[in-house]
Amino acid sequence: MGLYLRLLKYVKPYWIKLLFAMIFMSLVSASNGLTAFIVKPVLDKIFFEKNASMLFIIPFGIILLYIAKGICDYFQGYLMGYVGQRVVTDIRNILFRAVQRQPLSFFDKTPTGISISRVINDVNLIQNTVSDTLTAVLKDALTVIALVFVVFYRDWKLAIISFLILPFAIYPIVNFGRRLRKVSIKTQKSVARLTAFLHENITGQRIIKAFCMEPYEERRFEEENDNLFQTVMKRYRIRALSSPIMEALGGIAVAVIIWYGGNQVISGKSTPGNFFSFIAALLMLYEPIKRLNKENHNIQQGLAATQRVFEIIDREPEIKEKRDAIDLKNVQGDIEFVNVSFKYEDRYVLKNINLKIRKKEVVAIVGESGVGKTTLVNLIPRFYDVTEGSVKIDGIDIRDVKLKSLRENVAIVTQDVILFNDSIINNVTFGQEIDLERVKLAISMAHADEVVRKLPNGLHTNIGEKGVRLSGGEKQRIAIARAIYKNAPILILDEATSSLDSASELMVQKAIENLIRGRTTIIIAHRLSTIMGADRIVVLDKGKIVQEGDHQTLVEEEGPYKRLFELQYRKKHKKVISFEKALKNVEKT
């Protein structure tokens, strides 16, 4: 009940429409009660007393009654639908905002498909609970009240006898509802897993086809799909069992009433019209009660979805902004890591990092895979918070500043370029005010003019999901144009050229030269050839800084950097020798 009441709080802004919907709903329910009520005058006045004048009055009254009922039914249906849809739209917006507030660690642990399932599938189930089911429950509940009034008005003794069976009818509603909610939670988890599988499968089609793994993926899908089938069938078993129980209880009640009421009519204590009016009201009462049982199943399913949605809405993000946080203004670009350690679950990724980066300095961070290079730079925009120590910009601890103002001063270009299913111009400006001249300048500085010129609609061409219509180098240059347009004083380049061919790398490298000009720049790179011109190179090993200096200094002293350099140079040297040998073999042949 607490969960449902919390859900109904979202109705509050639309209470006026809800009030009118309730009024029209009450009129519909009253008309149902009136329909049962007029059975007595129809039978007694027309069929038994043969009153000719009533033969015209009562049918005309019935026509007016049903016209009025239809009008009220339309307005209550529309208004309740409006309220329900607005509530669901609000909840979906709130849920999406809650997802957006979560730190990267949440997305690291939660498969994409599961998050999508909560926003789409779970909210759709809430939609049924708030709009359709709520309407049905209120209407049926009011109809039950109206018909109960008719039943007690016609024969209160007979009504009491018929309602003795009510506790037996309530038990299956409550018991089955509780079981159904548990099954519904399992069903939604199973749907979420299936959605996650589909997302992974569709985005990984290139690899699946390359390894001829279609049959394997089909078997995996069939297993997940079968698990969903088994879970859904549990729900159907519960729903299918509740209906026969309600039918049996209803049959017992009607049998007892016919026996008792028939004796009353035969003994002259009641009229046939009165008894049939009572029976009509009781039979009409049975249907909404049975529907309430059915709607309770839908409510439990919706509450299970509500529970999962509120888990995300109530989830407190690990990255929190202080109440007295300040705006980071006039950033110069000095960055300092003070005794920084970072632990992921139970394992330290970084340990006792002390590093000062001066404004407008270009610093490269190198090291083998898994030593914490990307983790280190992700601490600057607070994608993660330090476990120990602090990160400072211009001497201010970044935990003391507002997240928005912090991230507005940091631009990032990564190896895995993220472009959106939108136009070039919207990808470059990405939420900022569009200044066409600035866009053109950013495109030009990123050496992406040619990319834009060959597109059918230029800057307004939609580049598809993840920029699928562009090559790797072209996507990288658009990402650089986006960073140039942002014009942030701090720049992070995370393996920005590692996956490109030589021609594309040359173009991207030229764009990067324009990008880093006048900015504090941190470059992560595996290819040492791309960072030899950095002001300073920092070497990480096992989460610690082990070397620091420029390229010439580091290559002359024994250490990890020299080994990395020699390893890469030796590989290139071997390739040259192998190519020369191949040429000699060709000449001999």
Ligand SMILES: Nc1ncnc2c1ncn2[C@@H]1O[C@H](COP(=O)(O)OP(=O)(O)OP(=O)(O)O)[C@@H](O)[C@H]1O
Given for the second form:
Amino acid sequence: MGLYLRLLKYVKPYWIKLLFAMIFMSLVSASNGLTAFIVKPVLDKIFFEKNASMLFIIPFGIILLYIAKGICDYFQGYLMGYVGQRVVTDIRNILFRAVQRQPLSFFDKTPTGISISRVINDVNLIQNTVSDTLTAVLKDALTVIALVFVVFYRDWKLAIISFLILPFAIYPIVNFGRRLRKVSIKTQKSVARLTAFLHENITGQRIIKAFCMEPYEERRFEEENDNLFQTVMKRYRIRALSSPIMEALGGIAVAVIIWYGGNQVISGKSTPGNFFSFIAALLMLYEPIKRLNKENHNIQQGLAATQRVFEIIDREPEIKEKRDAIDLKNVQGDIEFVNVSFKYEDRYVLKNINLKIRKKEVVAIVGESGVGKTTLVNLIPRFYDVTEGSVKIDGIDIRDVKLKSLRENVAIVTQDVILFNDSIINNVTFGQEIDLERVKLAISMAHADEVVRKLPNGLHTNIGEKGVRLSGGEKQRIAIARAIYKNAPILILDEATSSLDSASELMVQKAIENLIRGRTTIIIAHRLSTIMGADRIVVLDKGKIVQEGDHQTLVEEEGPYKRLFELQYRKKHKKVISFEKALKNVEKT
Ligand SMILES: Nc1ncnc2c1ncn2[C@@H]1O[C@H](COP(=O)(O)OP(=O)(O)OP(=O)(O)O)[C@@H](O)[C@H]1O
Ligand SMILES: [Mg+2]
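Alt. form predicted in complex with the ligand, vs. the form predicted on its own above:
Up next: the whole complex, starting with the chain shown before.
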């Protein structure tokens, strides 16, 4: 019931159209009732009394009746369709907005395909309910009312007898409906899982082929698909059973009625016209009631989908803006982590981090894979909120500022490069005003001019989904150009040069040096060449800061940084050399 009322709220803006639709609909239903009603004059006046003038009047009236019915049917169909489609379009927009507003943690937990399935499949089901089924239900219900009126008007005693059988017919409708709703929820879940699986399979084709996993994937798909089949079959079983039960009940009713009604006519208490008008109305009732039963199933399905859609719309994003949030203005770029701890689910990834980064300072964060470097920088644009402690920019807790103003001041090059299925220029300017000179400058600073020159349409070339038409290094340079173009006072580079070769890395290194001038910069890198240029190096281990200082100080301390440094040198020269020698080499370069 709550769901119905909530859906009605979305219908409200279109209530005038809906009102007219319902008026036309009632006219259509009334004309259905009239059709049964005129059976009596047709039989009694034309066939029994052989009244010649009625022979003209009644057929003429029937023609008028059907024309009027046709016109009303057209308008109600159009208007109801309009209202239904509008409501569904609105819900889809609201749902998309809700999905879009979810924090990253939501997307960590929900497979992409499931979210897609919600917006496409579930909304489609609501569409069926609202625009098609609801129309049919209203029309059929009104027709039933009109016909019931005729039935009672013609012979109320007989009507009561027939309707005594009705409760037996209604019980299965309700019962079947409940069972169907359960099955329908299962079906939709199964469809969503299938979509999720497909999405992952198609985006992961390269790896699947490389590992010859096609048979395995096929097996998994078949399993899931079979699951879907089983669930759907349950629905068919319930549906297929409900029709014969209704029909059998109908047959019994008709038999009883003919026996009793025939008696009445034979004994002269009723006319044949009266009886046939009654029977016509009763038989005409059968179709709409049967349809109502079917539609009930569709509605249950739609309601299940509605429930899932509202679940997302109602979901409170964990990352919220305070009502009195302020705008972060004239950012200097002081960043401070005060006693920050963070956990994704239940394992702490960061523990008591205290770190002060002065404006325009360049800080490198180093540490083994998985120690929490990316997690640490993700806290700055509030991709995730701290579990304990706080992050401050220019002394203001970032939870007190408007999200938009915070994120506008942070440019980020993420570890896995994310580009969009759009032109280079739109990827670089991404949401900002397009200034061609600045775009070119950003691209050349990122050493990506060559990338652009090679493309058939230059800056306007579409780079394909996730930038598939570019190489890994090319993608990375475009992502750097995007960060340069954003021109924000705080810059985060998470392994920004990891997929570049030494030559282009050197060039991009220079670009980054250009870029970081005058900004607070946090660089996460494994390569020493990148790290050594930083003002300060912070070494993370197991979620804690274990060392801090500039390169010179850190290599002289016994600790993880020195180990890392030695390791890298060994790798580069493919042989073990003494630490002092390595240090000298580095100083030379
Ligand atoms: N979305 C997530 N949900 C749950 N746990 C996560 C999530 N992202 C990362 N983790 C866990 O948090 C820890 C730190 O991850 P993080 O990505 O910060 O590491 P990192 O230092 O950036 O490593 P790398 O150098 O490999 O990029 C890892 O152990 C990882 O398993
Ligand atoms: Mg990382």
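Positions refer to the first chain, counted from 1. Basically, rigid core = biggest C-alpha set you can superpose within 1.5 Å across the two forms. Please read these numbers as outputs of a predicted model, since none were measured by experiment.
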Next on the checklist: Using a rigid core superposition, assess whether residue 380 undergoes a CA shift of 2 Å or more between the two forms.
Outcome noted: no
